[in-house]
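We begin with a single chain expressed as structure tokens, specifically the form predicted on its own.
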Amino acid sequence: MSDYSIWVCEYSYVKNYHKSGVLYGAHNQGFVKLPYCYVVIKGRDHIAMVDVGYNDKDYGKVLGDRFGVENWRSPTTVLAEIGVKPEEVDTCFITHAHFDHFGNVEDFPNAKFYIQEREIAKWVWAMSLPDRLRWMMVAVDPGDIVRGADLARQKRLVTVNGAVSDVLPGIDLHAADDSHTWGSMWVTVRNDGQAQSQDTWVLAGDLVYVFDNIHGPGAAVDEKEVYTPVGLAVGSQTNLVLATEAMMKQVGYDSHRVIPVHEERLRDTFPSRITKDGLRITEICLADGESSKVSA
């Protein structure tokens, strides 16, 4: 039995990204689409998110623009593609404070949000230094920050330090310290609940932006993986390739598992459909008794 469906939605895209953010050292190896998406993941009585995206206004806007993103829809358009209403998510997992992931919390009113305690107190330290050290704010908006700290304020902020099992029956939260970001984190669905669960599911976050990343650039499917990490990192590539390891070993070394929400060719991977606002919504997998959301 299936505990949980799992959804991953694009909420806007860059049309043209830079390979060498995406690939470690890929720097003469041309642009790709680079999707922007949050996970939602339904059952067990819950709705929760991982991750949400950011809202088009204000310095989100100006940080948007920068990366070149384009058509960006809110949580509630998106949203509505699979029947789900922002009100009623309870859960919001955030893999790391880039704005892309954390830059929506208010659209999210009725939601309780877990965060590693030291990606957010390490990003209020990178707030403290002079600018000429900025670059490790380069997608970071720092009013996001400081609504993480009002969620504190108002009881909804979950700071936690390391892996947790079972945040939600059957959902883990592990972390990756000094990687991506200084305290960025991957969230592990168990979805028939048990200890040793074979139906899990690993949602990456930015740990591994594409498929390369865990296979290599170029590979062919049947050859041995070879990691290939995320460009962009405040932490160390080393330490993203060990968080792959760790991510692998935790479904079997089934790469079809762990699911990076940043890969156009998930659509090639597992059922999807373009909305009308030409957006993807693809369905990972389905709780027992849903229907599917992409199928006519």
The other form holds:
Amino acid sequence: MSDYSIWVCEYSYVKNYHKSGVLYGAHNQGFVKLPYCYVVIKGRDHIAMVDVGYNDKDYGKVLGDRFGVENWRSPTTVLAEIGVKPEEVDTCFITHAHFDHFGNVEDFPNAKFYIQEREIAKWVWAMSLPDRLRWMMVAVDPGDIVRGADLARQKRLVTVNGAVSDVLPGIDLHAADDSHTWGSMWVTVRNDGQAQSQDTWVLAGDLVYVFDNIHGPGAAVDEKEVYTPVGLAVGSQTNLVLATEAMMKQVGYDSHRVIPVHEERLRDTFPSRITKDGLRITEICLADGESSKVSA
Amino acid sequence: MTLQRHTLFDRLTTVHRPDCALFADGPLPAQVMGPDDLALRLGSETSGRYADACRPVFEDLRRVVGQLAGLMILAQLTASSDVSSLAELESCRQRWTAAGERIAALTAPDALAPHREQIVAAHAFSGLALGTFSELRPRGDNEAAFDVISRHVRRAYAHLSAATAEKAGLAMVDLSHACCSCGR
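Starting from the form predicted on its own above, please write out the structure of the form predicted in complex with its partner chain.
After this comes the whole thing, all chains and molecules, with the earlier chain placed first.
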């Protein structure tokens, strides 16, 4: 019995992304495609998102011209592929405050947003530091924090402090402090609703970009595979590896249940299709009674 | 008209306290030509000089606006309601004051005067928000003050957004090490 359907929805991509950005230490190993995605979790009583992408109006030209980001499509267009309207989304879990995860709250007018308190507090601290420490402010748009303040005024922003169980029935939040960002978060779906679930999915945010972060090359330490962190850590790579272990433990070390949203090869593991706009919809699982959105 | 406005805003930013109501006067936030747009028309040297001088002001204001919004979220939603005594708020005040001094020394060619006005207005409205933080009371009903702060922060952000000029280095987000740009 499954309570929720889960889809990974691509909304844009970079065709040629340095592999060392994806995988710590993978220098001079060429390029990979980096899809930009958010996750939809649809249950009987709730439709939730993990992250909301970014607003092309504000960033599209810069990202296209300078970084080769292509083919952005709005949530209205992307979510229509799975029969969901943005206004039907009632809950959004923001894994961290980077612009490509927290940069489009306005397109979800009826949603309540959850973010770690530490993520906000530490960005405020980082913005107070001298200019020579400016690196720590990377990739956060003050405008997103301004819009977060608006959400707070509307009682639509919730700051959480560490782990929270059953934020929606069977859905838990977990903190990974000082990792990819100061207050990164991952989302766990216990899809049978049980406390000791046999059907757990972990939605990793940017704590894991790709499968190789879990199955990294281990030859240097005489192991077949080792966890290898993502390329960007405002906190530490150690904390990323520890977060990976915690996520893996939650799924009984069944790595295909840890979902990396920047992974192009999700198509090799889960059913998927390419939409008319050239973006991929990947179907992680289906709730009881839900029809597939990727097979004819 | 432009000169009068300059005089008014210069006076406001150098003489008045951050919470002075006179700051509420001024231009509406509207996208204006920035130094990169004007480089072709004016010659890159003139607009380049202005861009160089404007960049640290823009950076200061970008941070002030982000900090104010973040502090407001924390004050509203967390147990740490005594935000007004936080070191981060004091550093925000200092940065706002430093930005005011830089603005006072910032001269713009006529064609970039509307750009400077947006910068001045962003500074003014962030000052109004900053001043209102001192009205917050621990464990008190701060709803009215939050409304005021929120309104001013939004307005300050709108003015600063209107003054973005990517090629001149006046950008709201630092993407140099972002997920999309590593190694570029």
